[in-house]
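A lone chain, given as structure tokens: the form predicted alone.
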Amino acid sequence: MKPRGGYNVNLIGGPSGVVEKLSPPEKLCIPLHSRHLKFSELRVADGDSVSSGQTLAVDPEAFSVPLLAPCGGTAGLSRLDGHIVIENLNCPPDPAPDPELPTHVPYDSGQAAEKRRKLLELGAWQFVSNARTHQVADPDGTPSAVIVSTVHLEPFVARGSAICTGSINELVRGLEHLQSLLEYQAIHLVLPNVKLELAQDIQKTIRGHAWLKLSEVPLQMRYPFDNQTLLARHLGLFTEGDETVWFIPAAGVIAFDRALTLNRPCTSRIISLAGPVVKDPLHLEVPVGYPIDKIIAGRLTQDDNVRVVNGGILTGTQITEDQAGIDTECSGLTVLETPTVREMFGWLRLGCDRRSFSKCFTSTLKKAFGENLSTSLRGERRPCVACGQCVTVCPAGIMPNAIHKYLFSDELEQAQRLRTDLCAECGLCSYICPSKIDLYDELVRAKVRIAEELGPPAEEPEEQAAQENQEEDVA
């Protein structure tokens, strides 16, 4: 299958290439859960005290990915629901970088059994996932290929350039761990452009592997072609229906370096914060359960009315009082303005200042700029007009008008019928929706309710659903 649809969205607020190291806090708020994790099985007490990297809970549904102590200090598990907080904090700095240490992974570097038991004792292995289900992949299992990426292509989440940046022996390093974990697999190297001064390091470094494919990503860089399971079907990696792919991002390879040849636990996480109404947008190392209020103090245009999201815009989700401090999967903190003026005869004005997928606005005829995003719906929602812009971006070659009609009927066979099995999960149909309907969350819901209720849909290469999909697109 090829990748069709996609759209770049053009905001202003993204973040520079720049990485700022916080220093820690007075006390670390570590949430007991993530969008793909739940650590339920607590591994302390109340009153404990803990070590640096030790573990604070495992997730026993996702092969028991534990959730590691960033700092020593203090455990609180009745200071805040939902989280663990560390009090007391001991963090002692990491040692400075070893001039000595080789560029390359010794070809005897242990076995790769006790290589992956290490990785997910030191909390690298929740970088692995599997691309078909985004789902933690198993430690124990044999993948048919390997995916890795450099790209975000999502407004405000944390890019790979930055992340890499000054890190190209761990990240080469990490992808020979890879690799060592390995029998006969390729490993595919996603970058935005094999001629990037990253892609040439890289080449520079590792020469004469046939493990390592370099690919850029498809369709000029449109958003989402950088999603995992995009990527798969792109790469021809999805080919009989029950293939095992895993996907690594950047900063996961680099943690394998950091659990294997170092021997540390991979605690901290290398974030973005952006937004329109951030001063200077930029990229942030700091510990897992860093507090969120910590991390924005002093760094907004306003302090009032506004929203900060978990992740992106497009794919990201509010946090609320809920949450206190980052979670294990954040990629950054999103902060837009929250109006408080109703925009009176809005529907009156041109639209000048306004991207529209639709060319509807005067806005078309500007040249190409930045558009200043807010909570503001700029309308009211009302019943879906069936205009089929949604499937028209939609990357995934679905419909999700058809299927958000056959949702509220409550008929699930037909949405089944109609491979909602198939959704990325990108955002992009609520996004560019005229009528403002949240067609993200409806699929993403319905994904878990079909499989729940009618299980796998009929076997069906997801090749011919795709181009069964577009040919109804084209009648």
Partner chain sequence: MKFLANLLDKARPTFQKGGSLSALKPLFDAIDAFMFNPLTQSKLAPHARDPLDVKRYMSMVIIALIPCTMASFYFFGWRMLPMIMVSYMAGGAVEVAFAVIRKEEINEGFLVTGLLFPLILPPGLPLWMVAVGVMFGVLVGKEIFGGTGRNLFNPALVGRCFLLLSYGGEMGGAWIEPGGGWFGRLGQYAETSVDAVSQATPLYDAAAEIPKFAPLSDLFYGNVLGCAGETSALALILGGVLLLIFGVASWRTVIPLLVGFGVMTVVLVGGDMQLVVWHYLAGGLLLGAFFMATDPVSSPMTNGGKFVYGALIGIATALIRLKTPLFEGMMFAILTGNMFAPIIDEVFIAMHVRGLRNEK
The other form holds:
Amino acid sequence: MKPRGGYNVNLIGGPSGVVEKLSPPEKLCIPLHSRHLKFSELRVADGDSVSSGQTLAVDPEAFSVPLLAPCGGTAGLSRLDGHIVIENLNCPPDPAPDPELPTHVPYDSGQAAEKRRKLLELGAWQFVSNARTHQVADPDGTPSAVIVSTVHLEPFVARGSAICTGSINELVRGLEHLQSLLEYQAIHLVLPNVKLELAQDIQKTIRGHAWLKLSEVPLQMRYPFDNQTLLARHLGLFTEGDETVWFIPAAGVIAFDRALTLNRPCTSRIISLAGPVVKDPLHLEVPVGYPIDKIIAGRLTQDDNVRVVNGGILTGTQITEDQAGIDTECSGLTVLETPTVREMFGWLRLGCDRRSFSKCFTSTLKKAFGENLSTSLRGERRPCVACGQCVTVCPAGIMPNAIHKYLFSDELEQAQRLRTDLCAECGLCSYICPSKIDLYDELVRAKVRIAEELGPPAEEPEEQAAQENQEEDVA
Amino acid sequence: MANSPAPIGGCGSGICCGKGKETFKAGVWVTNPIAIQILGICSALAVTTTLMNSLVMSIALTFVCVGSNLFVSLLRDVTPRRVRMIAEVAIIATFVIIFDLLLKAFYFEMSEQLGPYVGLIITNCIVMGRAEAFALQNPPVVSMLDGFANGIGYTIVLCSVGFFRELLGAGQLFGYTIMETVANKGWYPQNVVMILAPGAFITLGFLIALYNYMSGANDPDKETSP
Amino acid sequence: MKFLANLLDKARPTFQKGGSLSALKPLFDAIDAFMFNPLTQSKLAPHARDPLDVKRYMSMVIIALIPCTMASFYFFGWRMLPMIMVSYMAGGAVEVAFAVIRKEEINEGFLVTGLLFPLILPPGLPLWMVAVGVMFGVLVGKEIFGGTGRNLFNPALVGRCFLLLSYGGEMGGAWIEPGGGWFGRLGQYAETSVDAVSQATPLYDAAAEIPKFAPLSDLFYGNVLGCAGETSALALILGGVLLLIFGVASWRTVIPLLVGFGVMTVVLVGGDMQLVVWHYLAGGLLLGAFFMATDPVSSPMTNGGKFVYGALIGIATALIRLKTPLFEGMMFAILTGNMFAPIIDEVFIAMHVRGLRNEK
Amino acid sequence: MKSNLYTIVYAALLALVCATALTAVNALTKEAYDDNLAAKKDRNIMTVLGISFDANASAKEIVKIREQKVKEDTDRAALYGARHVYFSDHPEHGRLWAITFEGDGMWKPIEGLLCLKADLKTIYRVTFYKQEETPGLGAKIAKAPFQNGFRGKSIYDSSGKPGILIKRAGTNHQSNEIDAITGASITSGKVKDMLNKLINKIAKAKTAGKLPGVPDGQ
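For comparison with the form predicted alone, kindly provide the form predicted together with its partner chain.
All chains and molecules follow, beginning with the one already shown.
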């Protein structure tokens, strides 16, 4: 499959490559659920004192992925709804890395099972996901291929380059550990433009280790081509319809190395803090549970009328009052302004300062530039005018406008026929829609409904037979 | 076309035999043959250019419908099932041709204007549908009433269409000038589309919309067209 | 400008639910949205949105219509102004009435219909006919189907078709002799009774027994009889190219339409290239190709479908023009195309789904 | 299920009854119908020839009047390529000739009668008894204003060339130019064509010489 659609939303306020390590906070508020994980099985009681790396809770539905304590202290369960609060912190700093550590680890597939168990216990397994469902992959399963991605294209989540820079050795060792978990399956390493310094460094370090079964994939840098489902499709890994493909981001491979080489729990994350109202957008290394208000305090140009988003602008979720700390899947915080002043005759202006997918603004004549985006819808909700922009932009090749039409009249079978299941959930159709229809939300809901109510699509011969039957009925 | 009986609200099972009032109401309004069942549209569109034509056509249909319903009902016990359709067609055709001949002999001009449409009542789904759906199961008197009621239902719609088409199209009613047209040095500019076939579609469309609005037929669980 | 915003804010409660004028909320919202960008915010991901909205989208069409509107003023005089105003007011009344009944917003799409409609009428048409036509067009062409986005046919063309069938005599006899010179008819208000002529338009002359062809230059600049906006090919090409550049009109419709028309014309009239060019410039072909056929709502939504749709309209136009007594065929061709659009879509969606068959 | 024999007998009986009923009605109405048809044709002929008759007269009377007052000339019809040529003597204008013509209209064929005065040059009247043109536009050819436009016009132009012209209303007309119907240019053109076809034949016959058995120019 050739990559199609896609569009780079270009904004002001991208994070720089600086990774700042934050000093330990007074307390940690660890959310009990994140995008894909729900730590419903608690392993500690209220008031217990916990030590660093202790399992606080596990997700019974996702192969008991544990929630680990980043620091020692006293656990409070009832302090904050849906959170475990750890107070009286005792955070031992990471000892300096041993300079004697070898750059490479020997290949040893004999211990695959133990290694996987260890990864799970040390919190590194949660990075491995099933490329089709985006859920945590089965630690006992056998993938048909593995994709390792160093690229993050969505604005603004932690850049792969920022995570990898300075950790090339860790990355390579992690890849070698990953290799030893597998039997023969290929690892597809997704790199940005192979001429980039980072990519060249990685290639240089890997070169000469022929036992590492690796295929490097230069990626077209257009959002959302880093999407795991699309990547798997693009690489031709989905042919039968029931393959398991693992997807691991660069941060996950580095976590592998930390768990298997250093034997340490993986409890901190590198996140981005970016957005138009952030003073100096940058990357931060923070322990899970770091209070969000502490992170953004003093780093914004304005304190009121802002929306903090957990994740990128296109697919992130708004952080509401019931989430106080960084969750275990957080890859970035994006801060947007919520405008309060209405622009007069905004639709009549030439529009040199607004970058649009369409060519309806004079900014088309300028080179690509970042735009100072806010949370405004920038227009009224209207019925679909069938402009076809969502079809042009859709990376999965489906027709959001046609599906919208069928969903509007509640024809779920038709939506299924139009392959709603291929939707990669990138959010671009919602972003560009001039009628401001929440296509992203509609498609995601429809996917769930189709899976629940209709099940897998009927095989084609059956479908034809059914049609013929219908025709006979009519006649 | 011919075998779409559409017995909605009809008395297929004979439950409401003897309930003449309900049969009448069903034919005229509740399951109005044109507005609800959308039957007999072809003639409704073709002959409604003037109110007079509509009226004569309605009379023809009512006459045929009553007559054929009566005879189909009378013969319902002796008609073999296998040939019931042919028998119905034969009876209907007899009535239609009789009416056509009478028209040609005594109202020649009207017959010229109606063209082949009187003859085409033979294939009109309303007549066939009533014979098939009602008269075959019900005694003669109720059947006649049903035929009459459907004829009246047809008349109401046809004459409404004819009324608007003649009034807006020619400024006349029954041939008498209501609004003097510009062509005759009057003030009313003729709306030609009303005389043409599209005018019938538009008028009928609006009438059905009005009907649905009045009878609240937009409920999603209520079937409105067969 | 603060003053205006305050004024609107002060008036808002009157139109909200429970206010004394709550029935007219759509009207207030329309004025409000016309003046100021809304403060509505995204509730769900994506949190930021593209600056393009339907208002902007439609205003691009209006901008592209400016050249031929100017040309209509130049050639046919100030009479265009009341025509445009009547069209906006009468059509707007229907639009507002339906918005109030349905408790929906007023749609910007009408701004385009209201301007396009007078441009496809003979410039000498009585004003009441303009009103009747646009009301019929908006009512039957759009509102009955559920409003903007759901209509099958182009509302302006439905209105014109109704007028042509209803008042064919007046439609054929309301031409105004185009003005020339530096100022054209700019200083004049053409009186229908005095200036209207029932002379033949170029296409009629060409279809006559002894064909008479208006000079190409007249057709190009627009110095001929015809509907208000269709005479000047220059202005139309200017606007049309603008529309294609904006990406509002799809080249996938326009190019097959023009090519299909050209091929069919060559087939029917032979290889006289000058005659083919003449046919391109005459009548409503360019106006229809750039502004009517490209209406996204009533044309197919699939890209492949747009090609077929465009070609179908082009071929049908040439056939109607040259092979039937209706020497001008753009309107009927586009309405026919509109009619086929959903079927074309069905076919291309099926093909599209077939193409996705192997993706798991 | 009744037996086959019963079905056949039933069908035969039903058919017999229906057929009898129809035959009876037909027999009763046939005469009136035929009269009506004949009267329709005769009304047109008499109208175009300017013969006054009682509009409320029965079909039979109309036919009778027509037979008394109007004669048919088959030789002339063959010469003109027309279906029928009728003539009668008008008290004021002398012998009038009514010649049928037909041709394609905008939608369906048009048929009519052209009535010429005795000089076979001047038009007395024109009527169209069969037309299905666009109502309100082309259909105006069946109306008096358009038909009256023909009265007294010549079928030759000033230079003696046969043919009529149908021109936009309101301009100064030559003797062979007739007001067109505004907006119905196609129908007007078609009518002009079919009339000129007939007129050319009449002119040709006239220049070719005398007609057998008919005094010329009476």
